[in-house]
Each structure stands twice: as C-alpha cells, then as structure tokens.
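In the block that follows, a single chain appears as structure tokens, in the form predicted alone.
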Amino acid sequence: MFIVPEREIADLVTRAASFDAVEKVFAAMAAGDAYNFPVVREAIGHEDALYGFKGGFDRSGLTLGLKAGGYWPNNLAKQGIINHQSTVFLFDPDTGRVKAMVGGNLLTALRTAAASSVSIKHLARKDAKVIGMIGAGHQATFQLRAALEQRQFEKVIGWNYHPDMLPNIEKVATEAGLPFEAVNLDAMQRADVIISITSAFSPSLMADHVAPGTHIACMGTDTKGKQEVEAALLARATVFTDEVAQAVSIGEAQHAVAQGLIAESDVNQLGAVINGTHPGRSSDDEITLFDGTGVGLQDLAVAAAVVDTAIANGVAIEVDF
C-alpha cells in the first residue's frame, strides 16, 4: 500500500490535472461507465461535525474506492487547522486489496472547484464578463481561481455573510489583475457567471437576484436541509448536477423537488453536455444552474492521479499491509 502525506499534495496536483480528471469522470458517469456508491453524511453529535464516506468505481479507469471525512466547523478557532477534513483510500478493483491511503484535504478543495469551473467552460455564456462570488471562506479562493480561468473576466465582485472575510477573495481577483468590488446581493444582477460556495441552510441568493443568461454554480449544499439558493430559481433555470439521485436528494434540487417546483426528470448530467448528448445552454438569455453536490468519483480520480505522480516523484510512503 501506498500512503500519500497531505503536506506532499500541493507539490504533486494542479488545477489544470484536477480539472481534466474532474471533467474525464463526469463524462464517464453520463455515459454509464462510472457510478457513484450511496452518500453517508451524518451528524455525529460532537463537536457540531458533519462526518461521512463518499465512493464509486469507475469501471473506464478502473478506480475504486472512497473518502472519509467532513466537516468539523470549530476545528479553525480551536486548532488552527481547516474545518473540512477528509482522506481518501483507493482499493484494486481485482482483488479488493487497498492500493492507497491519500490525504484529502487540498484534494477535495481542488476537485470542488474544478467542478464548478467544468461547469463554466460547458455553460456559461462565451462574453462573460463579471463573477459574482457568494462566499468568502477557504474554499472559495479555490473557487475563483480556478473559475478565472474558463473565460476572459473583466471584474469580480461579491458578497458574503461576514463581509470581513471578502479580503480573501479580493486578494484573488488583484493576483489576477481583476477590480474587486464587495456589493449587495441584488447587485449579483451584474454578474453572468456567479458562484455560490456556503455552509448555509437558509437561502441567500434568490431568483430577483439572477438576470438573464446567468450561470450559477451552486458548491456548498451536500446535505439534507443545507440550502444556498432560493427554489424558485432553479425552477427559472435548466438544472445540470454532477449526480441526479445526489442533486435531488442532498443538493439544491431537493428542495425544489420537495416543493414540487422541478421534477427529478428535470435534473440533467453535466458528462451529458460533455459528451455531446445534451446540447446545454440553448440561449444567452437562459439561466443555467450546476447543483454541484460532490461525487465520491471526483476525489477518487484526482487522488489516482496523484499516487501515479507520487510513485513516479519517489514521495509515495510503501507500506506492507
């Protein structure tokens, strides 16, 4: 068994790897050769964590496996370390014996936004100008990074529930050359891409918020009850998730869903756009909405590829097992 510390990750993965593994799954999930396992996500009754297991197999790379982990919102102010905590364990589809044991943390912020940047590069319109970015935590300087890269934006603005924490995404937008601006949600109306990256369970951005022809990626709602976004507008959008049983049952569409507003036939794969069976955005005037839930497939197809760079690198721990 190999171990991949989680202080060798950085050195060992790039957006541009994450985003081309992320896209490779996705259509590979659309097209029937890679599925998800069910999510487990609970909350344990310590420390206000959420914990639980995400895996799958994709049968096209041969991957399999899972990632243990979640969320642990008091680990920053007590412990100086990050809140979402996670390690990913690969097993040999031959035999079942385990292959791997990586650190997950950088990789799930990594898979997270190359995620909602795949998402941009299939269905945002190709003149966007501005990102709107909702959320300024740690996760949403990955966002943004990566997202700048999938069209030639000209300015980010944004808002966030603790507006002493936007310094972090308008450090973002300076590295890139960008105007920052921190505005009001109804200004998100400017916005043709925006990205909603929340630990929220009540809505912030709602459809009065959202002019024609945006792109929203919605990251953070994963679990039942989380809600970032009003229903109502992804009944003005055509849906796409990385995974529909997911979307619908812990993503942005199950409340939608529950209210009876889209059905789960409304719900389409973004692989499906990706692989050309789904034609995406039809208009620049229509809204189009990635319930983006997280797949257990996404983290194992970046995690492969770096034990492959890790081996190759000599940093890889060999263990027997």
Ligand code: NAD
Contents of the next structure:
Amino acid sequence: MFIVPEREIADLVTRAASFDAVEKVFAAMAAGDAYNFPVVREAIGHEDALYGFKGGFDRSGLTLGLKAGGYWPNNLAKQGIINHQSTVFLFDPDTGRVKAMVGGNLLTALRTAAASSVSIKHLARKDAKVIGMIGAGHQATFQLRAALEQRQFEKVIGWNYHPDMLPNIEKVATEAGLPFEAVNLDAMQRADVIISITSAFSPSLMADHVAPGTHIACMGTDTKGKQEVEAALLARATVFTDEVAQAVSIGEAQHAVAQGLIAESDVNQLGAVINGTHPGRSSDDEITLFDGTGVGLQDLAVAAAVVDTAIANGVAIEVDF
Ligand code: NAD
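Okay, that one was the form predicted alone. Can I see the form predicted together with ligand NAD too?
To see the whole picture, the full complex is given below, headed by that same chain.
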C-alpha cells in the first residue's frame, strides 16, 4: 500500500484538480454510477470530539474507501494542531485490499471549496458581479478563493457572527485584487452569489436578505441540528444538493422538510445539472440554493487523484502490508 502524508498534499493537488474530481464524482452520483454509504458521526465522550466515517464506491472511477475523522475542539489550544483531523483510506475494489492511506485535512478544505465552486459554475447567473460571504473561519477562505475563479466578480461583501474574524476573508479578496466591504445581513440583497460557511445552529440569512436571481451555496450545515439560513428561503428557491439523503437528514434541507415547507422530492442533485438531465437555473429571477453537505465520494475522488500524482512524483511511501 501507499502512504501519502499530510505534509506532501499541498504540493500534489491544485484547486483545478479538486474542482475536476468533484464535478466528475457529482455527475457519476447523479448517473447512478457512484453512491455514498450512510454517514456515521458520533460524539465519543472524550475531548468533546466528534468522530465518524464517510465512505462510498464510484463504479465508474473504481474508487472505494472512506474518510475517518472529525473535530477535536481542544487540539489547537492543547496540541498546536488544527481541530479538524481526517485520514482517507482507499481500497482495491477488485480484492478489498487496502491501497492507500492519505492525509485528509487539506483535501477536506479543497474538496469542500470545490463543491460550492462547482455549484456556482452550473447555477449562478453568468453576469454575477458581487459575492457575499457569511462566515470567516478556516473554511471560508478556501470557499472564497475557489468561488472567485468561477465568474468575473468585482466585489466581495462579508458578514460574520464574530466580526473580528472578517480580515481572514478580506485578505483573500485583496489578494484577488477585489474590494471588500463588511456589511450587515440586509446588504446581502446586493449579492449575486452568497456562500454561507459557519458552524451555526440557528439561521443568520433570512429569506428577506436575498434578492431574486441570487445563487446561494450553504456549506456549513453537515450535522443534525445545524442551520445557517431560514427554512423559508428553501421554499423560495430551487434547491440542489450533492446527496439528497444527506440534505434532508444532516443538511440545510432537514429544517425545511421537517417544517413541511418543501418535500424531499423538491431537492435536486447538482450532478443532474452537470449531466444535462436537469435544466438548472431557468430564469434570471430564480433563486438557486445548493445545500452542500459534504459526501465521502468527494474525499475519495480528490484522494485518488493525489495518490496517482504522489506515485508519479516519487513521494508516495510504499509499505509492504
Ligand atoms: P471555523 O471554526 O474556522 O469557523 C466557524 C465559523 O462559524 C466562523 O465564521 C464563526 O464566526 C462562525 N460561527 C460560530 N458560531 C456561530 C453562530 N452561532 N452563528 C453564526 N456563525 C457562527 O470552522 P470552519 O473550518 O470554517 O468550518 C465551518 C463549518 O463548515 C463547520 O460547521 C464545519 O463542520 C463545516 N464544514 C462543512 C463541510 C461540508 O462539506 N459541507 C466541510 C468542512 C466543514
């Protein structure tokens, strides 16, 4: 088997490669060629950690495996390492033998950024100029950097529950040569694209904060009980997701479905738009909303690409196992 340590990942993967891998696997999921296994996520009662597994099988790409990991809130303070920790394991689908173990921390950030970016490519208006960010933590910088590559954006506006964190996303805007403005939530009316990426358990973005024609990527809600946007917003929007089963159980759609505002059948797969079996946005006034819950197949797709590059570059460690 091959081991690709976390320290090597940054030199082995690009935003473009992550985007391609995620777009392809969303398409494979919608075509029925790839499927995710039910998510396991447990509060283990030690160090306040949340630990779990996300796995799947892509029959078209022959990628089988899982990502194991989660969130240890005390890591940074106690150990000086980041709170999100994960590792990807890939298996040979012909034999079941383990093929590779790959550091999953940076890959998680990149595959999550790629997902909202893929949604913007396929669902945002072509003339989108203003992007609004809700959230300014670790993941927000990755989401913004990837999103800026999808349209000719002219301005970034941002709101965060903890305003002192806003310089994190201002820095990304400045690096891209774009002006940044800290705003209140009402001003999200000016955004053509909005990305929310917070760990909130109650909604910040209300239906009235959003103008017709906006595309919203809700990326923070990946657990039962979390919520970033008002459920009524989903009723106003055409809703897309990576995986319908996850959207209605651990994604943003869990609340709108539970309140009877939308049905599970109202939630569409983004992959169907990529494949051309769903028309996607149908007018400049339509609000589109991508409920990005994060699927195991995204992790496997980017990890598989990294292993190939690591072997080609001679940095994969081969172990007789
Ligand atoms: P982080 O800790 O670096 O940042 C957390 C963000 O949430 C900050 O902007 C913070 O101000 C905001 N926040 C905290 N409490 C809030 C509240 N009560 N109301 C509104 N905002 C609040 O975390 P991160 O690494 O940036 O991750 C953000 C979220 O994204 C997490 O919930 C994480 O689980 C989720 N996530 C989702 C995916 C996916 O695939 N969908 C992947 C990775 C992370």
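Numbering follows the first chain given and starts at 1. Rigid core (definition): largest C-alpha set, two forms, superposition within 1.5 Å. Please read all numbers here as calculations on a predicted model, not as lab measurements.
Trainee: Hey, does R97 budge by 2 Å or more at the Cα between these two forms once the core is superposed?
Mentor: Comparing the forms between these two forms, which are aligned on their rigid core, R97 does not shift its C-alpha by 2 Å or more.
Trainee: Using a rigid core alignment, state whether the CA of N74 is displaced by 2 Å or more between these two forms.
Mentor: Passes the 2 Å threshold, so yes.
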